[in-house]
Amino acid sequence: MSEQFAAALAAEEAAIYAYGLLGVKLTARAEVTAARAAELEHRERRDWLINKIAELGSSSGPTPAGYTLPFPVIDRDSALDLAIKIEDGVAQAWRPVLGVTADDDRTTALAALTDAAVRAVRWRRLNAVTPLTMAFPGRAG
């Protein structure tokens, strides 16, 4: 179970890093506000995961000092593309957590997956990416 939580934690930490980089490339005030809100949400999920992993008697390990981005973030469009990629990745990381949890923990995992999928749709809409939705959010591919 802790490996699924660890994977979700890694995705949340990567999202926090990415939002710190992409936020400065966004131009509209509403986009910046949405990016800040998303980063805060990822921080809350990260903190929940750290506590859950500790509750299971495991250690979350150190956070990487940096990450390799999948592509350069040089303007608004590439920043939005990164936000989409990050949110899709976060949803994919939370999906396996559903299979190893129950009750309140499963509710939290489902909310995390759903929130990431909804944010990805919003970023797609802002960047005119189609299709807006994925058939099965959280499924790789």
Contents of the next structure:
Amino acid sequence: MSEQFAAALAAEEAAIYAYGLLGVKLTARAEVTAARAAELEHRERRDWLINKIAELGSSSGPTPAGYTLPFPVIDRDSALDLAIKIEDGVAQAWRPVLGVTADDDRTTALAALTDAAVRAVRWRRLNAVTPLTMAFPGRAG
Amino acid sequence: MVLTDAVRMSEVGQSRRRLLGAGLALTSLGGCGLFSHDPDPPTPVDALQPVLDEALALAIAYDRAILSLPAVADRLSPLAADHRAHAAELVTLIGRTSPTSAAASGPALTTPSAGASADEVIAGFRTAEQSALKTAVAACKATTAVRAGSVGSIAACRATHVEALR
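Could you give the coordinates for the form predicted together with the partner chain, as opposed to the form predicted alone above?
Once more the chain from above appears, this time first in line as the rest of the complex follows.
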């Protein structure tokens, strides 16, 4: 279980880093507000995971100082592309948590997966990426 | 040949009277139901069957709407495709083909009435997706660890459909 939680935590930490970076490339007020809200939500998920990992008696490990971006974020379009990629990655990290949790913890994992998938749709719409949806959010490949 | 030899009653230790008696006994047992051909008890419905029924019903409803309103085809076709992918996944998970009719047991979708605008049709689908989302979320919470990932992804996808239909 701690392995799945640790992977989800790593994805949330990467998302927090990415939103800090891509947010400055967004100029429209609605987009900036959405990015800030997303970052806050990822911080809440991160804190939840840290507590869960601590409950399991495991260590969450140090947060990386930086990340290698999959592509340069130089403007609004690339910032939105990164946001899409980040949310898809977060959804992929949460899906395995469903199989190792039950009750309230599974509810939280499902909410995290769903919220990431919905945010990815919003970023796709803003960047005119189609199709907006995918059949199995969180499934790799 | 052995197969064409007559079998005499005395060799198998049976008399005509005993055989007739046995036949009578079987008839009596049949009458009391022991050997009757009662249908097998119905197979329990899989917990994911309602999720499958909704996926099929929504796919069909989207296809019909696309036919009647080609202007929304680009918007609705990917959603229909998602539901068909879900149906295929759920049939695999359940392990058999669906015995129920999607049209009979799926969500109560409002079939686009003649003259309905694209906005009205999309609003109807949004409501249907919200209902289907609740079913999938409940199924994900209740299902086994092995199925949780797939059902969770289906629930998340239905949530994205609600968003895509805004």
